[in-house]
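Only one chain is given next, in structure tokens, and it is the form predicted on its own.
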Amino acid sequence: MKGKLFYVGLILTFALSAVAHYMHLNATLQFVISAIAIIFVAGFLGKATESVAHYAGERMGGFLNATFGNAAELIIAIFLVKDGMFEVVKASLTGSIIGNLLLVLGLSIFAGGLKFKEQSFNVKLASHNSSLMILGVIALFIPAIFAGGLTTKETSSMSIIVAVLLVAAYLLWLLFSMVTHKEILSEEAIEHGEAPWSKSMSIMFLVLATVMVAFTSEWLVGTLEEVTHKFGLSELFVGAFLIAIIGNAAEHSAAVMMAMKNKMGAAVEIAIGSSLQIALFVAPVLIIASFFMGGTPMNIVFTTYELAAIGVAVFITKSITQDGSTNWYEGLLLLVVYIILGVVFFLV
């Protein structure tokens, strides 16, 4: 009965959100309905991810969740880049990175830690994740430091070279972690009962849930400008926090659900894996794509505020996850850092 009510709520809220959007109802009303719809869609994506992980393993399930979630975000960002809204794109990318590292991982560790005294995941995977996060920070900091002494053309050339290198590094990481060293970085098999759906049905529902996430996120983001203007919020805060939180709502839910079922390997892959994918793949692809859209291409130079936020997020996350074990207090520390950044971005 409980399951049936969930699916009724999923279909009903998604349909109402679509009606509110296409009927151009009041922006605040659209925002509220779409926000409720995203909660149900996020739950659906979480169930689909868990079912896929049952067949493919926790790491692959988490990777697919992060990839499908970021695919929707990449598509939306490409349209923003085409319109020349580079600063909004960079702010939302920053928000996605710090949101996944601090909010998503923090909530997952905290919620899982309240149920289980200590949770663990592959320590070698934690070490590699830390190295990749530092690579992402270096790739963003170095261009920003030297950009002041370069011409616009030189900055563009530097951006495309760095972007290509980051994409290559990410693709080789997938080869390393999923093929050549798959056994070393995989999680220990843990029995979690039967999957709710068959393998093919699980994959189909994962794709369907991702499409629903893309629509509801776009509808919700479409109301943000009017709603935030009404409540007097800054563009930096909106881009780095509100859009990022809303755009990644499904990943938030899925990661927390995994952690509460003691599947910390999948939760880490969703949170940290998604951040790495944003920094090493999504952002570089957007820079490369902008070169083929005509006009001024987007560069890889982020603002001081954005770099500071990313650097702090990576530093505290590396410190907490490098031993391959977590508890509720470590999750709380990540959430505290996220709140501090949120307050500062709100007041700037």
Given for the second form:
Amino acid sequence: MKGKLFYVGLILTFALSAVAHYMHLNATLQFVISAIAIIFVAGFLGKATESVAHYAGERMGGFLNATFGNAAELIIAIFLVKDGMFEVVKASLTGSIIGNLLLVLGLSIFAGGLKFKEQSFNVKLASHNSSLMILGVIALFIPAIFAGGLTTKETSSMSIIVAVLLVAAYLLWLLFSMVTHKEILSEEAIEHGEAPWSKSMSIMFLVLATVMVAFTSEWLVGTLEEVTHKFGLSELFVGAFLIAIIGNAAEHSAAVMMAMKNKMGAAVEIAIGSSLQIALFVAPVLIIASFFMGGTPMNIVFTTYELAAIGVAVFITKSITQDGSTNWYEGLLLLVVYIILGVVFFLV
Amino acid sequence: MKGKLFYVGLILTFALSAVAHYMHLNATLQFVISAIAIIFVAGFLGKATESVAHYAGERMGGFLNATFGNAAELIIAIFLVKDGMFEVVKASLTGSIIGNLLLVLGLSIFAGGLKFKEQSFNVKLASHNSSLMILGVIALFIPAIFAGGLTTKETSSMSIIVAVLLVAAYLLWLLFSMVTHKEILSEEAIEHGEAPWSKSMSIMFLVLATVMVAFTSEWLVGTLEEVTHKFGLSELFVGAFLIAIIGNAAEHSAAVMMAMKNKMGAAVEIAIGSSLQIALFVAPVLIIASFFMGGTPMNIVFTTYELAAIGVAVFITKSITQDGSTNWYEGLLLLVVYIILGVVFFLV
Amino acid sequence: MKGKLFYVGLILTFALSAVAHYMHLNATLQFVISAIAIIFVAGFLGKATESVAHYAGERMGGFLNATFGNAAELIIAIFLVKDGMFEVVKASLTGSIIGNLLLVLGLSIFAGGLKFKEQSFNVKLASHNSSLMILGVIALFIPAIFAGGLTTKETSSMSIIVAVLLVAAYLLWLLFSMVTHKEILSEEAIEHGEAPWSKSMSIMFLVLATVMVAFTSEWLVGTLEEVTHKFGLSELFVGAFLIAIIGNAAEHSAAVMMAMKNKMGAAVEIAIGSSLQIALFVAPVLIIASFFMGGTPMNIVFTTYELAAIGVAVFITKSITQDGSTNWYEGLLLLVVYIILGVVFFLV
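Can you swap the form predicted on its own for the form predicted together with another copy of the chain?
Next comes the full complex, this chain leading.
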């Protein structure tokens, strides 16, 4: 996705999806075009964020990357929240988490493992990440288990309190990993390279990219209901697989590329880090945001299916990454679990 | 809690709670005073147990500490069992387990982590403890899962059999850790220091402390129902948070102090060891005792909420302690999970 | 079970169970005799498989052992599937898994631990095995969680797809462990010794043993229903404990013998490897086979009780084996969990 061709694709697909939207073309066509456009604009947003992060200095840059790395997904989700499509939002958050842990990480480990017999990475980092993932899982499971005994109002209170606690824990994690214990992370950093643009250009492009993501997200979300019905797909499947794969395409290619360069630590960091961001930052921010949007706020109660998928994904990822080394078969195991989940979500 | 001031507090609060009880003062007042008194008399019981243990020789002393370390909680619980308040008993056992794993250990790791960048301890010990914790979790989960298919009588049989198996496993654990493999534990022992009293004084004080704990426990339990109703609190919340925190105050301060002296192994041993004692010794002993008290015996079936809380606490503690090193953020994670559980138990 | 005495027992019990069957003796008597006969013929089948494997060369031999190691159980199960006794089949698969993980491994670790203070084995292998076990658990849990939302037909589709994925994952595991990464396994191989017979004799004995297992299995299964009713036992208990112990007797003695020779790696490999074979190969092969037998095919949906037992067994085994060393107390913990499960399955 480098070079001129990327920008040609970006402009072309964005323009085409605008045309499709405003000329009220066939919904399926609109969906497909804006889906492709989102892959490009999300990639553009990622580049612009990194470029701004480059000028912001190491610490602030790390913070920017850590909080805006899933900006595209956050924006798509905000449009879904605005339209009251809470079920699709939660399904897509679930899909992002399992997509990063099983598909992105699975492909990275598998592809890297075909090239290198054994790949290793910093166990310390993996161990910290897995403790955080467990916090994320706990914070999603507890409300679901207790929600049965609560009124709607109590569920709302619980949701907002847990959301605030999670955001606080995430911000303190940034403090921990970037200030007090930053040497744990530094060992195998994700390569950022040179900034492609000047400082002012970078900021302008960041704004532009955000606007483009917002537009294409709105167009995509607008066609969702019609497409879902047409093909007889469930909201759960569309949110958890289609939208999640579209929204995470940039991470997918970046992580796989890192793994094939034998930088498995960076690949693990992208995949697990992105999942953590979804569970501990994006999800609670959406819940908090929905409180300020009027109407019924979104609660933190996920369905049993979603929780099972997340729990399973975290459990097998933890088991596979905890020894700090990977091989092709471990990547395959992650992919098999992803396919099994895909099959059951499709059938339900 | 050292020196003369401690004894002044002990005598004063014990006397005041006796006055409050026999003069039938306001229930809330009685509750508050006897709660404070219990913190003192539990501390006194702990001192007396250690002093007797000192004279009993290393092996017998370790055994005394290991079985009577939670004597205060056991006595409170026996009064609750006698009054048939099985739900409060189970809630308080749950609260003790999660309080030790999340609050005590969390505070210790957090406070120690603020002072020392990284604290480490014997991984071997942590690994053994976590296997035992898993036995405890299994022994509580299995009956709950299968109880749906059993009659009341079968549930009783199952409860007593599982309870006997657990006590046997606990006693064999003492054999393992104090006789056949004692060198595993010896590396970072909890410091006991000099005995404060002569041998006969120690035994007399042990008897005295036990009697004082018994009285204050009865006074506290007597006011429980009224206070619970007055403030609209659920028995679950009172048992799992209020009673558990009161009954464990001594462990709390001891563990945090050890952590701040950079003896993290001792802090972990107090917190996890105390949880193990509750799950594998106190809980089954109460079930066995209830069989000899007449009336309906207490069964081993905990509620879904309690099991979720225990499972979650064990899972995150295991994840955080298994690498044998801790930092402030890991302590914070444990505290966040404790607060989340506190919020949902309060709301339910 | 070596030497002439073994063959005397083999021929005697086989002949007796044939007599008991064709003379329509008392069902309990038939059951007991054919159960003892199965222990002998399964042992004979194991010997013949190993002998053929010896001549087949290292790689093909490993493959034979890995796929036909549980041939006796597979044959018993196929007769149960043919008779439509799906519940007993699933219970016996459950029983095989927990029997291998808790009883076989527990006895091995306990017996070995009484003789040797500490026994160790290749952690790498244990870690790989535990990731595979988790795949097995996931592949059994996911369908059960989602089955509630599916029609019978969808459940069938899901079952066959998951079964095919599991067999594929198992075959690729053989590729991984015997071709691309075989040095991981080679460190502590299971001793096979000399082949007892010539090549053609071995093949003939393999065929003979298979036929004998098939006959005795059919005789045993034929009496099952009557015996179950007579003693008021549930199909769940009979399948999960009686049949599983009978079908796995050979593994039991082999693993315990290895442990007592201080070859704990081989004992772990037999016990965990056999469980993996059941979950990832025998179970899915039975589901696929049932599709070609006509009538309602068997689905992959296990009961909550079975899943709880499997989950618990995998969880505690993983916890105990992940540090690569064992002692008598860890073996005892596994046995305690096995007894607890036995009690609750008996009561349900």
